[in-house]
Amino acid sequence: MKEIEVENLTKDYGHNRGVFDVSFTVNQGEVFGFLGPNGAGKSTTIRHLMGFSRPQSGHTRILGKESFNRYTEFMPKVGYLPGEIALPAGLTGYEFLDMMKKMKRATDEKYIKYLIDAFELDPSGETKRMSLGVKRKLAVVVAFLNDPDILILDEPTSGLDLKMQQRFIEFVKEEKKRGKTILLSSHIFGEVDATCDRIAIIKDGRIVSEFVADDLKHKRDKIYRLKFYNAADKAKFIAEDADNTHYKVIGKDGDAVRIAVNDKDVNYLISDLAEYGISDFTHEKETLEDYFMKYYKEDKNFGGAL
């Protein structure tokens, strides 16, 4: 079943700012991850999700609800943690947990502690005078406030140390084992590739790819770096590599030469390979930030994750 839905969707607000036709679908259970720098659009996605906006064109849906006209049917199953997080200001934490509380009407005490505990969440202080990790903090606590069927995540490691970037990772493993249906928008490879079933890359506000992610962890397609023994095996193995068709020198690299071949043709560059001194044979596995940078390859500066 499609929970979240995300059709054709377009909010133009001029000089190529804001997204253009992007479709996507999360279903019951599922993991999807929405991988991009910020400013390609992902929160701009989120916003039409939870009804902050109207789109321009397309649609919005979750539990078949539509969006904008329709959020106050869904929203107590949707358990949502912006990307800015704006406390108000005159409240502890402790009373901003009350309040959300019998907003959300969460009643199970025993699971808020838990989240508490899990968090390392000292909610005594001010909300004004908080540091971000803090903020962050209290902003997850009560996006799971009310055990919700539904999440919808923008960035949510923000602002964490790398320790409660972990424990977030290993709890959103947790409720995915729950049943849980989790949108996760990030700029942060690890938390994607460690979580999510399908991820979504978005680039100038479009999609431009979408793939499972067990399809990219165990592709067919490989690249292996050879290295061999002396200069003349080396310039005879790429002067006869334009006669074969199962394989492809795509680099070269001092003593080295970089490989592609599919998994059914492996056989034959491992029979010719036996005529040359090899030295070493390594697998180059392709990781998501690999992929992630085909798209955004001149792109220098992603603020740091990326």
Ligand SMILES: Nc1ncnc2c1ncn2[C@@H]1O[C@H](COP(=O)(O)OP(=O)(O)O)[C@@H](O)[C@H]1O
Second form
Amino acid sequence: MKEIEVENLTKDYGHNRGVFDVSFTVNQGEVFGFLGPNGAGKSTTIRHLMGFSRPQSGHTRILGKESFNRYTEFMPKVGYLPGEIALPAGLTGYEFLDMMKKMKRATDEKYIKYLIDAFELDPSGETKRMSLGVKRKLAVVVAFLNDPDILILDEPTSGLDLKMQQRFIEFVKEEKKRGKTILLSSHIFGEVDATCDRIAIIKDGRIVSEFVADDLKHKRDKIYRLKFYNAADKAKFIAEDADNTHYKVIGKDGDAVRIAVNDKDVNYLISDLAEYGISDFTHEKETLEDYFMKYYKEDKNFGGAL
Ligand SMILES: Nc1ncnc2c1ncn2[C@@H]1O[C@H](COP(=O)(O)OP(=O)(O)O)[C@@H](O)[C@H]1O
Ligand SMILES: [Mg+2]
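The form predicted in complex with the named molecule, contrasted with the form predicted on its own above:
Below, the chain from earlier opens the complete complex, with every other chain and molecule after it.
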């Protein structure tokens, strides 16, 4: 059953900003990755799903209920972790937790303690004096307080240290095993690769690719690392790559480049290479990051996740 639906959602903020004709669905028990760099439109889409904004056109629904009009009907079943955390001032973490427990009617103290321990949260400080990391952990615990069936996580690991990022990924995997439906937005390939069943890539407000994670694992292009004898050959190869359709330069380091090529095009590559002085030619496995980079190759603003 479709639990999360985005159907032809458009919100045009002008100057080509916003989201345009975005569609995807997340089925019960699925982890769906919504992958894209800063400014791609992830939070805008998610805010519509949560019912905070009215779509300019299109629809968003959770559990079949239109978000903007009927959010009260699904909200108790949804755990939302916002991309940007705003906590009320003048409260300790404990007081904020108590307030949220009442609001969410969360009564399972054992589960709440499990969350606090899992994320090593010390809620004793005052909310506005907390470090960003502690605020994020508090928001994480609050999002899951009432053990909701549907999790909507907007860049959940940003602001967490490496250990907590790892802990979070493990938590998502556990929640998946428990049958939760999860939408996870991220600009981090690794965490999407590690957790998601299906993935949509969003670029400049538009979905450019959607695929089953396992299919990609099996069907990824071949990646080769080519080392050139001299810089001139390397530069020529890169310049000529711009107008060839059989393979793509996806990375450069030192005197080498990494290229992605589909099985059927390996022959083209080999015959092209005869023109260059190559000192090394090695095969690598394509990662989700490589796949993603094919869509973001020309995006100069895309730096954070590399
Ligand atoms: N309220 C708003 N008014 C105007 N522009 C906005 C607003 N919210 C987001 N944007 C713009 O829409 C684009 C998508 O933003 P956002 O959804 O926050 O991206 P992401 O969450 O993927 O980083 C960005 O260019 C952003 O500047
Ligand atoms: Mg965002």
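What you see is a predicted model, and the numbers here were worked out from it, not measured in a lab. What we label the rigid core is the largest C-alpha set whose atoms superpose within 1.5 Å from one form to the other. Positions refer to the first chain, counted from 1.
*Asks:* After core superposition, I'd like to know whether Ile169 moves between the two forms (criterion: C-alpha shift of 2 angstroms or more).
*Replies:* After core superposition, the C-alpha of Ile169 moves less than 2 Å between the two forms.
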